[in-house]
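There is one chain below, alone, in structure tokens, taken in the form predicted alone.
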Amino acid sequence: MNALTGSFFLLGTAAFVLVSLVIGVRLAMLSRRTGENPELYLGLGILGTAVLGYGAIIASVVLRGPEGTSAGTPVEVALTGFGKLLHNMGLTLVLLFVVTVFRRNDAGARMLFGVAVSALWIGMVGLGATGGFEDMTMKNVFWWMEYAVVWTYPLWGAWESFRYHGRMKKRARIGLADPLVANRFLLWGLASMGTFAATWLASWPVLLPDPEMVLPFQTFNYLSTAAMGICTVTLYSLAFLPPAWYRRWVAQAAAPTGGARAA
């Protein structure tokens, strides 16, 4: 990895963590004012996955070095375990947000939530108990259980957000919904897809049988992961911290078809 690629990766990582920190804290504080749980679930979920958990895991990887994934010191192992704990707590809260907001009275959704969370935590605990925090190249059944959830959970939020965006967009056209709220569902769906893409871009090399096989793709991997992280937090910002110009743009875009408002 050359200096330019490394600088861009660090910039993208810093932007992703800092913006996620601001949005996570803002949502948690909003929950204190409103007394509602969904904002708290999502705010703490973002802090757990994108800030605290991600930060601890990255710190562990950096300390281990490029050849140190299978021989962790006690500090590195502790960071890996602590990072996974925080990340998976955040992931659980994000899924709880999805169920609470989109599928509150859906027994099937609650069952899916239970299966996903059980697989996630059984996988993480089992991986740690079998030495997976020391050897980050280990891929036993517990590893697959955990990562099956880590790699797919953003898709649920994306699907629900896109589905609700379609409904809200129709209502906004006749003046029965706020266009900015309808647009927020679209942005959150796109951000969820960005999280899905960034997760895969960052982790697909672990599926290779030989770590050296990733070397030809290393520059692309760093650049694409950083770029996707920047895109994702940009969408987060527009959804939860929309500037005035963006609010005006959304309102103007909705105005020509807002029959109720025109009347």
Contents of the next structure:
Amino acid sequence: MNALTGSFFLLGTAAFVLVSLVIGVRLAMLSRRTGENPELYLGLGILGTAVLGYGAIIASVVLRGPEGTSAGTPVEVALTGFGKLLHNMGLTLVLLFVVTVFRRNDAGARMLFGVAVSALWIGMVGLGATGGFEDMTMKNVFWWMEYAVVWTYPLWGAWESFRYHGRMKKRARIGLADPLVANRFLLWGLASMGTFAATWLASWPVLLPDPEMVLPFQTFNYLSTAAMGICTVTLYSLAFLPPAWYRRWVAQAAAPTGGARAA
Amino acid sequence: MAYADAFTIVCDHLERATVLERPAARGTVRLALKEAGLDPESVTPSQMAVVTEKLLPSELEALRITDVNGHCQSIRGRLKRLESDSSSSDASPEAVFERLATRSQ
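Having gone through the form predicted alone, I am curious about the other one (the form predicted in complex with its partner chain); can you provide its structure?
All chains and molecules follow, beginning with the one already shown.
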């Protein structure tokens, strides 16, 4: 990895973690004011996945170095386990946010949530018990259980958000919805797709049979992961901290077909 | 599946006061709700009132129902009474997403 690629990766990672930290803390504080759970779930979910969990896992990978994925020191192993614990707690809360907000009275969705969360935690605990925190190249049945959830969970939130965005656009046309709130569903759906893409870009090399096979793709991997991280937090910022110019732009874009709000 | 009171009120009115039979009345209201991006299970009285004002008249006119304005006015009156009786809910996805960008202090 050359210096330019390394700097961009560092910048992207720092932006991703810092913006996620601000938004996560802000949402958690909002829940204290409103007394409502969804903002708490999402705030702690973002803090767990993007800030604490991701941070600890990255630290563990950096400490191990490029050749050190198959044997870790006790500190590196502890960091891996702690990072996974925090990440999966955050992931569970993000899924809880999706079920609570979009599928409150849906027994099928609660069952899907139960299956996904069970697979995640059984996978993580099983992987740890079979030496998967020491050897990061290990891929047994527990690894597959955990990663089946890690690699797919953002799709659920994206699907629900895009579906609801379609409805909100219709409502906005007859004055039953605020165009900015309708737009927020689109942004959160796109940000979820960004999380999905960044997770895949960062972790697909683990599927390769020989870790050295990733070397030709390393620069692409670092650049694309950092770029996706920056895109994702930009979308988060526009959704949860929309600046005045963005609010005006959304209002103007909706004006030709939208009417005055009725409710 | 439990329908919202606002949906049931409109369907009951159309079934009782027009030539539409129960399935046709429900289908007509469902079409108007779909066009508005709303569900029969969760539509609120205030949302139903807007649909009754802006979308339902054209659906009823397409079915050659007479005195469309009179029916819609009567329905809106009943919805208004229902609105004042019911408590508002903060649990809908739009209410949650509206809150997410508000200030925390």
